[in-house]
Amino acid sequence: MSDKPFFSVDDLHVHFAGRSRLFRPTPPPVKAVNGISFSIEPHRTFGLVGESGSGKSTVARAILQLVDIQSGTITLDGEDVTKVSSGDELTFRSRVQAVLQDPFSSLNQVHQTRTIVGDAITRHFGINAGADRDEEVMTLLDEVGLSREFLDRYPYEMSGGQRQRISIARALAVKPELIIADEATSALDVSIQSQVINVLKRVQADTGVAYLFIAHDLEVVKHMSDEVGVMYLGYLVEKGDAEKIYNGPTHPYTEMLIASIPMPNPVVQAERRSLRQSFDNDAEPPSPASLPPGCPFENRCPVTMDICREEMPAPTIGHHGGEVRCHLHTSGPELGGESVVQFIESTARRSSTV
């Protein structure tokens, strides 16, 4: 058995060239993704979380061959798929599928479900429109929790959650090994989010498909994922076991995301509000076209040090079994990969009493 991971992204960089303008110098490239690495095994989910503009969707587009990469490698079952040739594209698409944020725009509004899902079956397996293909589509509808009456429905006749289930059925039609769910639940109501997540988890249990689950809500990602990667301005600042990161983050940015999650307990919510206020929430993140030499989170961090402004921290082993890029673990308090929660809370309390 190979000791290589089933799917891996290694030192991925994605840069976008600046748009030149007449009589003006060409601006520097936008560094959307900066040297991120992670892996996923069958039956497992890797969650990618971060604010808008952190580079999450660019990672998805790079994997799906929709944007060119600057450097790095992407491998699937030991095969380099960093750049898929046109002759191998259909095979790649059968192995890697996507479920996108807005099912209304990603589904053809003039086609019924039998065509939306069935056309993928025809293209990849050669089963033409007819009773046999319809039976395959109805089996997929059963798998995503929809009745067979949806076979004749158009997308505009469905709710958002139902359309997203159709998107999942279309992805499953080609029997993929990896599904990239890019903000697949973000446009849905909370109750519908839960239903779609349950569908994804049930499908994974039945088929063994691996997921790259991308969202901006850390609580949703934690519920869905085995491992989590936290992105900020193109950097993977923390990655590791989802539950352990949620309960004991090792990067201040991760703690800021957790503190932003609403809680029904008013006492806990008040504590989180106080913690959020210790961060400089009004500070603008640096431009990805002009990244600072140090940590990009430095101007928003409540526990920044001089070294944070001078150099980007190297990865450090975290208590959650993954990595963290933060100088707190090697300088100053030297937390050594442990949670930053207690240190940030004590710093916030000291600041409030000054």
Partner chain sequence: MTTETSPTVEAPAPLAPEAPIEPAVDSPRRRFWRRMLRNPLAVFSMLWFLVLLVAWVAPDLIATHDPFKQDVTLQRLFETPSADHWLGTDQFGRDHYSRVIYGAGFAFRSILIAMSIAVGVGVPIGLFSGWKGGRFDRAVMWVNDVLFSLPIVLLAMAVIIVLTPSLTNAMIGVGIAMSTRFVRLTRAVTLAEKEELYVDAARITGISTPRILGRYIVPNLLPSLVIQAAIISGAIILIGATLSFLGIGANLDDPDWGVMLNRSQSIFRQEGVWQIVPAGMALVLTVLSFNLLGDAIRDALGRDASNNALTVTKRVSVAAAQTEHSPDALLSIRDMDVEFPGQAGQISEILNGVSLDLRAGETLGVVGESGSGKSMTMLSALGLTPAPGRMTRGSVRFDGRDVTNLSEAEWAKIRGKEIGVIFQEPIAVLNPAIKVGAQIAEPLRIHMGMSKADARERAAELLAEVRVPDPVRRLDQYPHEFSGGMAQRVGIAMALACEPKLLIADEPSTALDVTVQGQILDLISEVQERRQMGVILITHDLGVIAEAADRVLVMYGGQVVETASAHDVFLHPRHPYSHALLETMPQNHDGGGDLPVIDGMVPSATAWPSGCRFAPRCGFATDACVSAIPPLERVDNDLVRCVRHSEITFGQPVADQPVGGTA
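Since the one above is the form predicted on its own, can you give the form predicted in complex with its partner chain too?
So it's only the chain below, everything else dropped.
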């Protein structure tokens, strides 16, 4: 049992069928997630980054059983949870919880905190509304750093950060072992975002809960995560230790993402800007309904080779010990000891001097 991961996703595919219309050919399915695999252990955080439409939320929704999956397995303690019967659903729900993006629309406006958080307690522990349940709710409020007066508040009486903490309290109510946080801090101001991140980290230290932390902000993901996965058009193009990937990415797309983060320092940013510009080519990513046969990043990649247009690269081990899907590591030119960044920079330099 011990060598099996606590939570793992294996070769997950999610397709959305095209809507068929009378007298028209059925459009091809949108391939939102294409063969994603990763695992998470208790006390650990796996971060998922990628641009909008890359399929991050769909992975989350597949795990939470809010969309049907095409193929693949999702296991919790070795048990395949894609096949949970409705009888076991409650058990699954009590082990896996979520904090979603928009703190305004993920809380029902017509209920007070007492009910929003309390309902989950009733459902999972059978404690009905009353003083006991309120006591439980207040303990949770303490945990997320809100005072007890928030028991009687409606969502519209709270700020974005406070609402997001209520969402966290609701997720914690069932004492989950895994929390999926999909853009949980994206809608918040920086100062409030850090408050919420600190709450999440403190909760993890206290309870050992595992996180799947999804965001488009690489800085935030890096701060939160032990391991990260980078998604591009439904593929996991790079995966590994957060710190190592951040400092030495092996996939050109990851490098492009990192180079694009603007730093709050004009001197530093002036340099980063030129690095970023070495990637720019104004091309748009292809539609997930008509993926190219080769590497999906092929039309934006600064070092595209012929093979990239023909074959999707298979996952290989990157020098950071994680996984990467890029032909540079298998059939490309000799990297000659250069990191991908150096390689790209020198290629860019070569092509700009020509």
